[in-house]
Amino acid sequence: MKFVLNKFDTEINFIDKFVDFPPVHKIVIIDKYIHKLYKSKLDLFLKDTPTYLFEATEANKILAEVENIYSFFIKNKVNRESVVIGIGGGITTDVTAFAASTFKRGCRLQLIPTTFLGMIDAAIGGKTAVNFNGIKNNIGTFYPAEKVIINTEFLKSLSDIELKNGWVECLKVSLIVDNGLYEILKNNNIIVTSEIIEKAIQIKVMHCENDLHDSGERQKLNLGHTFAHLIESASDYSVKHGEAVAIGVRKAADYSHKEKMITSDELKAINEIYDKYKLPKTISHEIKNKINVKGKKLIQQDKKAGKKVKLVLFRGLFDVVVKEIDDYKKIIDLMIQ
């Protein structure tokens, strides 16, 4: 399957094989697992191309990383017209695509994701990124790479939690606006499907299209993200990002019904598809702690904050809307229940 993204000016390919490509200048940034894992199979692709083997860890998220990246650049004469891919699940994808929108202020870009999640999500939209001072994703660009390339035989290692990341991601976007992605998961017998993949991508692509700078429509996906971002801050990042956006989406919905903006049974069916595909409910006491104690400072140092936090909460299935919120007491007493 392929299609074309003409607005967004990024080409999806679906592909059952490993691609070769034209006879370009490439350079590679690979998730060193991944290199070990299809070794065999991207021996002929990777031949003759410079490679960098990457440490994909949050903890190597960052500038310095970057740095090292920059000077395998130098070291392989990359320039405007080099093709720098990046084959990797999300920190792969947003390190190399970092790296590839500020080295000589933009080179070629395409990306192989490797996850469930990057397939559906980091990958797509533009947004690359890097963590600094501790903060998530804190420093990054809007950088879209000319072409995204499906293979579905990467989801064959993956492993429970990575599955469960992208199982989240898509009930989200599900629950944004209805394209009948819904109706296949609630129906679905949680196997992934190309079609499930293309339908929870051109949600994606329906709300970047015309807002890459994350300014209006876009702000939709954050759905679960304020809440998140406040798990994820206060576990130091032991509660992965998929499991945190599985709860933060949860405590949107709760807090959109204690809002009255949604009836009883509309959360009963947030929470019953959440159920379906077994995904966590709540957080450690450790954590409602911390987030009792230091929670206001840890949203603020949310980069979508400013003197408001914006919250995604719904008006119902397949409607949500974004909102400006000052009282941070009522964010945080719904987190420690």
Ligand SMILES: NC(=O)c1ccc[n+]([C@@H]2O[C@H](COP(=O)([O-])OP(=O)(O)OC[C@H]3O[C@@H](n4cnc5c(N)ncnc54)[C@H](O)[C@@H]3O)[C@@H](O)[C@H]2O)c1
Given for the second form:
Amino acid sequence: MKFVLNKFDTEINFIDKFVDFPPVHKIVIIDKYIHKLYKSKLDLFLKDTPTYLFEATEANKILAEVENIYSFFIKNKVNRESVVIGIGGGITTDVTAFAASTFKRGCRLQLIPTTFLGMIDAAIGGKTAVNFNGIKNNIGTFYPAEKVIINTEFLKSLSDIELKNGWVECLKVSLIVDNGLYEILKNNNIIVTSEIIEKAIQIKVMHCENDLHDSGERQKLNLGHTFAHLIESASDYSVKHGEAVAIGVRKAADYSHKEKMITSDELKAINEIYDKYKLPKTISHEIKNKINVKGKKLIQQDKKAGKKVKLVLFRGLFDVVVKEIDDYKKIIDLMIQ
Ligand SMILES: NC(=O)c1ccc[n+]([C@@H]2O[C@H](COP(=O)([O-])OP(=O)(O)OC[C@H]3O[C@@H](n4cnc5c(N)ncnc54)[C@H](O)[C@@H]3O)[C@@H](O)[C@H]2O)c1
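Would you mind giving the form predicted together with the named molecule, to go alongside the form predicted on its own above?
To see the whole picture, the full complex is given below, headed by that same chain.
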């Protein structure tokens, strides 16, 4: 996987950064909203390139939409040498990558993430996905993009809510390994810098490069995710992934503290960084009630759960461990308290 990261404060000419593609047959799947927003800047790049405008919603991250993309590929004579380029947030890059990985058993794939979350997480590490049967990311493949182009210019149009989703993942990885990111975030004025993006990507890559298929080291990145999936399912996805993970990391810290795996000072340090970035800490009574009633079933549905739940817990401030837990009640009790 190759990364191209533009420096944050430089004047960026979109086209200059994009035209370095080899002159091959290329096809673009782009978030419809990004296309509208950046049309004039992308015009030259998209000129003479078949461009599929994708409505980036969770409801649209489905097999039926992938079939539409396959039809678009066929219409535009995509073959295994063609470069499929996904431009958008995680929904768009997940769907694009899934379609590219399965069409003719795999085409070339390049991604241009446009959200903070996409830049440090969704476009990195090769997981592709669609939602199926009411379960998020139920179907997918492992298929790393050959190139990920990060142009921080896109972040200027990102809403505060979407920026927050990125911060959640960024804070999460800063707590898993100490590569200096936590300290930068502690002293930062809640501004995304290229240094922050680079360091967050470094931690993600560190965990994925030797464990593409998520059977070992990579599982540490699921910190907070068991709790988060529970919240997302119980809320019928009205709680965004980022919000759910923010609460999930706090719950993982609470759980670790209860099990005497971290000290009160370490728990405080974890909560303080999430407080600084004003990230959510609680769920509504309605969601708590749903978790109380349907929690066990929802945990069992979690695609990563076998008989036991794999819970990522803190063993220290920059040290996490994957534990297999068969006592769902402990998780549910912690969620509804
Ligand atoms: N593959 C992975 O490893 C991985 C990791 C994390 C998340 N994900 C997936 O990513 C998805 C969430 O992705 P996301 O939060 O990056 O964004 P998104 O694709 O959900 O987009 C969120 C919204 O922001 C808009 N948007 C995108 N870029 C913008 C920009 N530059 N300016 C203004 N608006 C913009 C989109 O049109 C959309 O309305 C989820 O489906 C999740 O499952 C995948």
